[in-house]
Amino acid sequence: MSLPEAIQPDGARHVRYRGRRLVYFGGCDYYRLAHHPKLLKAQTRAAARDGLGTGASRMTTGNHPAHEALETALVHFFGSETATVVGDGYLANIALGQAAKGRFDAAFIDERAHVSLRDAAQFIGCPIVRYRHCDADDLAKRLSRRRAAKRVLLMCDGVFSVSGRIAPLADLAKRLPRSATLWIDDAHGAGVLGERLRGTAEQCGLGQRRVIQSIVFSKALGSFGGAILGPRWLRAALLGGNPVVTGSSSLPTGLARATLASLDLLRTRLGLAKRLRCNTAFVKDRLLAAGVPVGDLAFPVFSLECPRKKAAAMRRRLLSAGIYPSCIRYPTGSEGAFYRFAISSEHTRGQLEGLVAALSGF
């Protein structure tokens, strides 16, 4: 399988593709913070001072004050007991799986969980049981067959990136023993969902449930890297010889400083989240009225499956409307090809109207 054709970003809302400047609804940069001057300035200053990378893991000479400042900011923003920064979101899940080894008797994972969660499950060292996608009743049925398991772990995406579907965490949690731990891959929910933008657990009202969140900085936060939010035992396990933390170079300080800047923006500029929610409602309400399946109304992502005969027509229609055709096929997934659209806080009303017009009645 070859790589998709390269595209060149052109500002926060456009890309250059085959000589044309097209409106971009791809990716996951929900606030377009990757282009924000405050993040770019923070990254540039830190890189000029500290260099492009630390050249070492955090457990040797690669621990920097920027990493510790970011962890403190993450704890305050998300209300977690601890936060541990790692170099990449995929690695965050692998490190978490390694840290959880021997701590659970059975783990239950959504059948459509992200590949990083599925890979991380291999390290946990207990039976791994798949349940039907977002099906709390099926989870309960499979739990009933594992009554001997006293230490139960649920592994689930907070938001499923292909469809934009929010996991029914409250319903799933009701089926679990009260002592169970919920591990939420909140790559997409963190910074977008919840009154304080703390993610899917807040959106679903999990309250004092035992929750671990793995998050990434490349979605709502517009930067790069990952972090694990959870209890003290988890941080102790991560710092006590974890292969990922010990064996990989630490996050470049420029990216840590940029992520600090993005957290500050989300905390102080409430208009960002308000605009994102307004833009999402505008597009999804109108498409739903036009009979277009847009999935969960609360999240700014939806996908449209396109059989081969319709895919080419969809592509022509989008290009005619000046919109980049984000047709995706994941090599590791079971989905066929689909067009995925991500609404941002920074799309203009005219751009949103153009998307609605291009998709209505198709």
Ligand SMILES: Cc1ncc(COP(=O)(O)O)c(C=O)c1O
Second form
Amino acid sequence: MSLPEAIQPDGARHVRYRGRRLVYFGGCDYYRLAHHPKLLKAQTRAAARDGLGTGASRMTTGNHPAHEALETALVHFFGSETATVVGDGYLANIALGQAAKGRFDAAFIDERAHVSLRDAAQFIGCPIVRYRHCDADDLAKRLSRRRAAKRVLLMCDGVFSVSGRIAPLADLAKRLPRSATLWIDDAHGAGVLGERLRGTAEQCGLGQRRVIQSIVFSKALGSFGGAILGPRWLRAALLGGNPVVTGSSSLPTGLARATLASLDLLRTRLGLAKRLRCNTAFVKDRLLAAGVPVGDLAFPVFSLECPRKKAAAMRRRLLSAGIYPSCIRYPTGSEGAFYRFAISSEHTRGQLEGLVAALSGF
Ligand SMILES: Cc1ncc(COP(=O)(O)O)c(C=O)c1O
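Having looked at the form predicted on its own, could you now put up the form predicted in complex with the ligand?
Whole complex next, starting from this chain.
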């Protein structure tokens, strides 16, 4: 299997593809902040002063005021007890798995959890039990077979990135013992869901007490990097010799400053989240009425599965509407081929109408 054809971004809403400028509904930059002048300025300023990389881990000489400022801002934004910044979202999950070693008797993981969460589970050192995708009854059944486990961990994505499906956290939590911990990979929910954009747990009405969140900066925050949000024991474990924190270079300060700028934008420019919700509703309501399955109405992502013949027709249709054909086929093949669409706050009404017209009746 080879890599998909390279594409060149052209501003926040377009890409250059085979000599054409096409509207882009790919990626997960839900507010298109990766192109925002405030983030770009914060990044270039910090890079000019500090250099491109830190050249050291945070446990040696790579801890920078920008990392500490970002952790303080994350605690305020997400309302967690602590925040620990690492190099990216994949590493955030691995570090968390390592930090959780010996803390749980059994971990229950959604069968479609992100690969980084599945990899991280291997570090915890307890039996890992898979439950059926988003199925609280199946979770309860599997829990009942492990009554001896006193310290229980639930691991799942807050939002499943392929389908845009929001995990039924409230239902899942109800089935768990009261002392259980919920580890939510909120790569997609953080910054998008909930009244204060704190993520899937907020959207589902869960308090912070039992929740650990791993988040990424490369989706709603338009930057790059990752963080672990959780209780004090977790922060202590991460700073007490964790292999990821000790053994990898710290986040470049330009990215830390850019992420600070995006948190500030999400906090102060309430129009961003409002526009994202409005654009999501515009597209999903119309497609639903046209009989197109669009998944959870509250999240700006949906995917359409396409057998090979249909995929070619879909591609032609999108290209003729001036839309980049974002066909995804993971090498593991578990999901088959599908077209994934991410609506952003920055798409124009005309672009959204174009998408609806291209997909209606397909
Ligand atoms: C659900 C989920 N978790 C974790 C990650 C990893 O994040 P990063 O790209 O920052 O390594 C991703 C990214 O694609 C993701 O979709």
